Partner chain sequence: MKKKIFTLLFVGLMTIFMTACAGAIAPPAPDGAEDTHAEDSDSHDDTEMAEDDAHGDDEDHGDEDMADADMMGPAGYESWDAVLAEAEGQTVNWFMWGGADNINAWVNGPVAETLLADYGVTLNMVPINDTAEAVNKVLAEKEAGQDDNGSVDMVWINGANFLTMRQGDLLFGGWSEGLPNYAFVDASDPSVQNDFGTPVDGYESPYGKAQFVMIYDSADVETPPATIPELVEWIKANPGKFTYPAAPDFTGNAFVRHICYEATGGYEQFLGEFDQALFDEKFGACWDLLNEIEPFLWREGEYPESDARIKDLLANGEVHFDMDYNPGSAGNLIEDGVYPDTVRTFVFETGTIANTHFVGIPYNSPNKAGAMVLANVLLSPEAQLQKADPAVWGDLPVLDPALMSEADAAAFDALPRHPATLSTAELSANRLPELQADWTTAIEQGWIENVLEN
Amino acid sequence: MKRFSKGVAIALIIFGVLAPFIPLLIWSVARRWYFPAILPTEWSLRGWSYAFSNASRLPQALRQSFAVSTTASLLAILIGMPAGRVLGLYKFRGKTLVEFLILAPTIVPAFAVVMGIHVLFIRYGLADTLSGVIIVHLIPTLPYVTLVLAGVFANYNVDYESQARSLGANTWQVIRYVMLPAIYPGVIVAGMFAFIISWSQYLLTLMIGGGRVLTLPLLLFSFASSGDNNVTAALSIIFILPAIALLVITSRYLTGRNASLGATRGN
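Take the sequence just shown and give its structure alone, in the form predicted alone.
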């Protein structure tokens, strides 16, 4: 009975997650669908065929979206890891202010942020470039990565590093064989958040990329504005699939079972 109840609960959760995507799936294969008809009166694969054609520019948008999101996530982890270590392991005067400043980019409207730095990007030749878009995506991704890793390092036992050094390990060996294996679940979670946030950026990409850097959100918005529901629905499904796949792959690291090595620090 308990196993049956657990199965029903899992089925309800899966249905609750997937239910909002059912209308999108129907729209992607619908040719005519007007109220009050419950289902489309005519069906067509035009939306999917056009989405995967060269005319839609989907391959270009996917390549640049993956390039931007992956690179921005890696950079956010490289920059956020030292900051997260300091915030998680040490107490110092002004720590609350530092945490607030790290969160500030997520509080201030994105339009205000990008307008303030757009002039600098033009001056240094970063506007309308893929590099500029990657850098500007660090604004919303870096705060999440830093705070996630700060929470990971708060449960990290630095005594393992001292033991490794006493056995002759150098700094790189300590990082590679002690710290990274201990915190990698948190790194994966932080990278997942960074990728999803970067993947969904529209305004920052449009302002800094100037329309020359085409990502999937820009392509999706252009078709949504045109009123073409078939293509828009097909692109929407393509847009959300990587995020769902990444969430499923990393879901076991979100349970808290994979804590950093040594949940309590030695005295």
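Beyond the form predicted alone, can we have the form predicted together with its partner chain?
Below you will find a single chain and nothing else.
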């Protein structure tokens, strides 16, 4: 009986996670699929062939999405890593304040901030450019990266660094041969978080990119609100594939011992 109920619970979890994907997958190849048909009466690749045609601008959107998300996550890691190290390793006066400041952007919706900046970006030519979009993507990504890395550094033993130093290693060598090998699983997790946050941004990209920077969410959104289910479903699937691939690549670092996110505020 107990075994049975556990089985039911697990089946429910599986179904719950997968349910919204089912209509997406079917719609991407359906044609004339009207209520009350459970399965389409006709099949068609119209959604896919449109998505891969020149008309859809998909290649451009993919390129710009990747450009924005990879650059924003790399920048966030570069900027966030030193702060993550300090927050994870040291106690100092004002630490709570610093933590609060770094957490603040996760609580305040980013568009409240970007609405204010927008006018300056227009004035100084940053609006409608990739760089402008990358800069505002730092607002939602940097806090997550810093906090994940703080969690990673909290489990990092600095003693190895002093040992390396006493053996004559310089700062760069310490970073390269001691610190990075020890923390890279956490860096990858942080990078994945940042990439996914940036990859999914719609409103910030729309506001600062103004449609000229055309990322996948913008492309998808204009179809999602137009009611063309075939194209919307095909674009949705294309949109989630890189995110899933990234999860597959990084999942080994995400589970088990590396409870980084939970640990950040856990101390």
